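Only one chain is given next, in structure tokens, and it is the form predicted on its own.
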Amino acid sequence: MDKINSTNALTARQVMLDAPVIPVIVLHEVAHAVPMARALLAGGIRILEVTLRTPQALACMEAIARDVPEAIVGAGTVRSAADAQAAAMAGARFAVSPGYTHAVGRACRDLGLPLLPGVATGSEIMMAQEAGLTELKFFPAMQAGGVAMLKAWSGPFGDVSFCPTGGVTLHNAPELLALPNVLCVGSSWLVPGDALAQGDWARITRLAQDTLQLKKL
């Protein structure tokens, strides 16, 4: 795999291959952003998806990009071209969306942001493929068919790779990662809300270390 650093352009595939799990992070306090990022880095996780679900998300991304340059921060829950633009200005280096629209795809392409768009049906996969996207987020993964759906897609969409997200846990992740069309999974278990609230950075580091034991078969 090509090395990721602070100067080269990223690809969606690099984002997906960097670790078995992309942490899905919801931050309510800007003060939590930098120590949380450092805790994940200490545990070996550097691809960080900060979701645009809170008013503080952009400021959190900006703080991580500025103060923890070793981390690769991206924006999750990108639902519009404006979201993509704001995320790029905050220092995001990739984008993740819960669905796919041509407007979001075009905006990310123009901004140079690798995009992992969410898909849950064959039609959505085909729409993303029309835009040249072959690395996709399967969302909500477990609610939309889980392992059985991914196995079914491997026939007609054998050229597509997935990051299942939604209902993914430390316990079901190994079965997902064993599939040939799955490169990584996304989940929030690495950054629990109570660990953030308590400033338990050591716990987050341990969870990151445990995650790295999930090897892609």
Ligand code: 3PG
The other form holds:
Amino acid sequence: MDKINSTNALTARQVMLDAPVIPVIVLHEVAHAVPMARALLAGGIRILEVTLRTPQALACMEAIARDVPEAIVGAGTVRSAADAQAAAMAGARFAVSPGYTHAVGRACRDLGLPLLPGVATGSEIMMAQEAGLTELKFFPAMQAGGVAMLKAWSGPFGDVSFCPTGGVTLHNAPELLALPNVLCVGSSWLVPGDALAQGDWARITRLAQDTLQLKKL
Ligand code: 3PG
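Now show me the form predicted in complex with this ligand, since the one above was the form predicted on its own.
Now the full complex is given, and it begins with the chain already shown.
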């Protein structure tokens, strides 16, 4: 794999191949951002998806980008061109969206932000492919068909790679990661809300360490 450093432009593939799991993070307090990022780094996870679901999300991204340069922070829940622009301004180096629109695709391309767009149907995969995207998030993965759906897609969409996200756990991740068209999974389990609230950074480090045993087969 190409080395990722602070100056290289990232690709969506590099984002997916850095670790078996991309943590999906919801932060309500800016003060949690930096210790949380350091806790994940200590556990070996440096690709961090901070979702744009709270008023504090952009400030959290800024804090991580400024104070934890070894981490690679991206924005999740990107639903509009304006979201993509705000995320890039806050230091996001990649974007993840729950669905795909050409407006979001164009904005991310113009900003130089690699985009992992969410898809759940063949039509959505084809729309993303029309825009040249072949690394996609399958969302919501377990609710929308899980392993069986990914196996079905491997025929007509054999040139597409997926990051299943939604309902993924430490227990079902191995069967997803064993599929040839899955490069990584995404999940919120690495950063539980109660661990954040309690400042239990050691627990977040342990959860990150556990995921590194989930090597892509
Ligand atoms: C989300 O949108 O919150 C992600 O898909 C994570 O889902 P999860 O909480 O089921 O891991």
